[in-house]
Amino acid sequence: MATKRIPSFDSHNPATGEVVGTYPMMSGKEVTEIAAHARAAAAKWQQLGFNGRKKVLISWCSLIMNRIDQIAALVSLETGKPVSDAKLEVSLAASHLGWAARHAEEIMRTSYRAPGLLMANMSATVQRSPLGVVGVIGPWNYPIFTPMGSISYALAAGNTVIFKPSEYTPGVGVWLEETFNEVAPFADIFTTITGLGETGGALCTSGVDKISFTGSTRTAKIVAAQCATNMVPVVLECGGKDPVIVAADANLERAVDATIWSAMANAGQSCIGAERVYVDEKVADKFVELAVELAKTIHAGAPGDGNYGPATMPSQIKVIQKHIKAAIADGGTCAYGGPDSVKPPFVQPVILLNVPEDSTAVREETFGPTIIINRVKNMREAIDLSNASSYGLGANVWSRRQGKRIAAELACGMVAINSTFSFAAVASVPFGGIKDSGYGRVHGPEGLLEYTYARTVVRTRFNLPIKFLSFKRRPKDDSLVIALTKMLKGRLG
């Protein structure tokens, strides 16, 4: 009798196309069963308390760092990025894990609120409780750092977690589950499920209490719609078309170095990577000159050869090609590289100049090692053009004296002044965007509270002679309430 074949899929090395692993495509039924096990484990995980969970998570953090060579090699194998970049990614992920474990208790501590004069006999408090089971759907570009921004904070808050990694990087997700289980006090606290889009869809309808998704805006809308059928809330971290603003008083050497790295590192596959630059016309020529000089020193290649690797998702090559050609057709020029820079699976650096704002290359996320540099007359124009995008994830501002003023006017979730990517590395601040870049936050206190719900508890401390909330309320009681409200207008509240 023939054995039943279990559906599976392969993971590939994007630099060579070689198969590096085979993983099961989990069905909707399997995902629902895993969610039920996670639900049963949630109560026990919560009962461990903050100190108990902290010990487990700190142990996991230590284990990850002790095996950083192992996980970095796996990240490099599945994404094609240099091992050095993978090690940096792992280190940042571990930092967030440690921060969440150590700060969960103080962030979720019961808060006491002033009840106001009319309710002076009441004690008003707000408690924070974990949601229960959180589903995390991760991306392939940063397969450990990005999902750990949700996993760490959800676990620290007292939730159990089910993780669906990208089908391009399933091995990283499986490794995370295996290492967690080495320190876990019992099963089903953190589980990885593997599969394609259908498996992620099954997670959305499996009975979890919240979904945290990172990926394209198009897919995010599908995830949100699936979750809405069961009133499951979502955190959506989507794409960006992040601007860089360079003022006349900027340190150009530093601005160029950071901007080219931001645009080209990880093969441009960073949602917060620089995609368009608005540089003051007074210094634009020098900025472009320095950018081209730097671009000439870097190249794409396999790990150990290139400064950055291949396109991890092969279909992205077509998008990059389309945007380069659109930029040129719409009137832009190539300062370095061009259509011939695209040689699958690699894309060499491309610098485009003076691309019209209505070009597809300016409006849509490219997600490749390209950068558009456009001149502006002043910072007002730079701000307005930056804000004209349908995206609103991150931004970078380069100026010695105007950084804070410019940052305050940008319609986005995060701004780095005279630096790049820094807001992703600081564990104490929230990460996320607005508009088509999504909603909700990961990281920091705000990120941890995303995986909790507020419970208001109001308790009578002593009885008042006047009964406001009763059918026995008298006309003079109404008069007193109205008079006090007119007089106080919310004061002493």
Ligand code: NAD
Contents of the next structure:
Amino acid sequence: MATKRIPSFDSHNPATGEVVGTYPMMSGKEVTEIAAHARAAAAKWQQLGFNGRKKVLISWCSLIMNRIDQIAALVSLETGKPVSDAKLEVSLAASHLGWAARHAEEIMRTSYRAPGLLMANMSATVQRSPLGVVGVIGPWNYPIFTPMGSISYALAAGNTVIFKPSEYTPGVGVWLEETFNEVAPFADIFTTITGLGETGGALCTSGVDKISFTGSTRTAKIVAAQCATNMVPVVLECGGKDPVIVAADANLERAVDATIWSAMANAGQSCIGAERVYVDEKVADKFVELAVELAKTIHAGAPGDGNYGPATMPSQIKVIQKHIKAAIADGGTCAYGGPDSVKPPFVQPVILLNVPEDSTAVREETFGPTIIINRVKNMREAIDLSNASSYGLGANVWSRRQGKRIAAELACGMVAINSTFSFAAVASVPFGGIKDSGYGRVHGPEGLLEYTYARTVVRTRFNLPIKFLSFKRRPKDDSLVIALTKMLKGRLG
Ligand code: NAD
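Right, the form predicted alone is done; let's see the coordinates for the form predicted in complex with this ligand.
Full assembly next; the chain just shown is listed first.
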């Protein structure tokens, strides 16, 4: 009897093209079955309470850190990034997991609200409940840090989770499921499903209660549309074109060091990586000189050789090439590297200068180890150009005295002053963007509350002699309501 072949796909080492794993391409039917199991497990996971869940999640955190060499090697194999970068990524992911486990109870504690004078006899409270089953769809660029920003918080809030990793990094997703199951008190709390885009699509319509998606803006719109058919809410963490503003009073050495790292580390494949710099013309020459000096000391190569690795997704190379060519065709110049820096699967550092703002290279996400440096007359111009983007994820500001003032005017979800990437590493603050960079938040209390719903409970503490919400309301009661409203206008609320 002929055996039925299970559809599968391969994951590759992007530095060599070698196959590193083969995984099943899960069908819609399988995903729906898994969602039903996750729903059944959700009730038990909730019953475990905050303390019970905290113990499980802290054990998982310890296990991940005890096996950091193993998971970092796998992240490096599937993405091509240096092992040391992979270790940093794993450590940050584990910190978020620990933080979410330890803070879920206080974040979800019932909150007591002032009922206002007209409702003074009421006690007004807001309770928080987990949603049930959360679907997490992840990208490949930070295959553990990024999805764990949703998985950890959703689990800590009392949801069960189904994770669909990127088809470029399925091994990392499977490793997460296997290690979780080593500490799990029962099955189906956290499940990884593997497959291509269709499997992700199937998750959106499988009956989950929310989708937390991280990936490109293009896919985010498809995911949101698929979820809309069943009124499934979504968190969308998408791409960016993050600006770096450098004021005349900036510490240039630190600004250059952080900006070149932000732009080139992970082969430029960071959603919050620096893509464009607006530097005050008074210090622009020095900034460029220092940036070129630093770029000369770094190079792309396979793990163990390069400061950063290859492009993880081969098709991204074409986008990077197109943007470098567009920048030059539109009037920009190369201060370091250029079109010849693209040598698949690697891209060596590229620094572009004075690229017109309407160039594709300035407008679209490049996701490669390139940086555009444009000079500005003043900080007003830098702020306006930073905001003139369809994206609004993060931004960096370098200034000794004007950091907070500039940050307050930036149209984006996160700002790092005299640092880069820092907001992603602080577990207590929300992470996310506006405009084409998405909506909703991960991390921090706001991120945890994304995986809960609010239940308002208003209870009568004692009865008043006046009945407002009754057919027995009298004309003098109407007069009292109107007089009190005129007088208070929301005070004592
Ligand atoms: P992508 O959009 O190609 O894929 C993301 C995920 O969506 C993958 O798991 C993929 O299989 C799945 N998918 C594809 N089609 C689908 C469909 N029709 N329905 C459901 N799921 C589907 O993105 P990518 O190339 O993996 O990731 C890179 C992008 O992610 C960049 O734009 C980057 O800026 C962004 N990103 C954003 C953040 C953030 O937090 N804002 C973090 C990391 C990466």
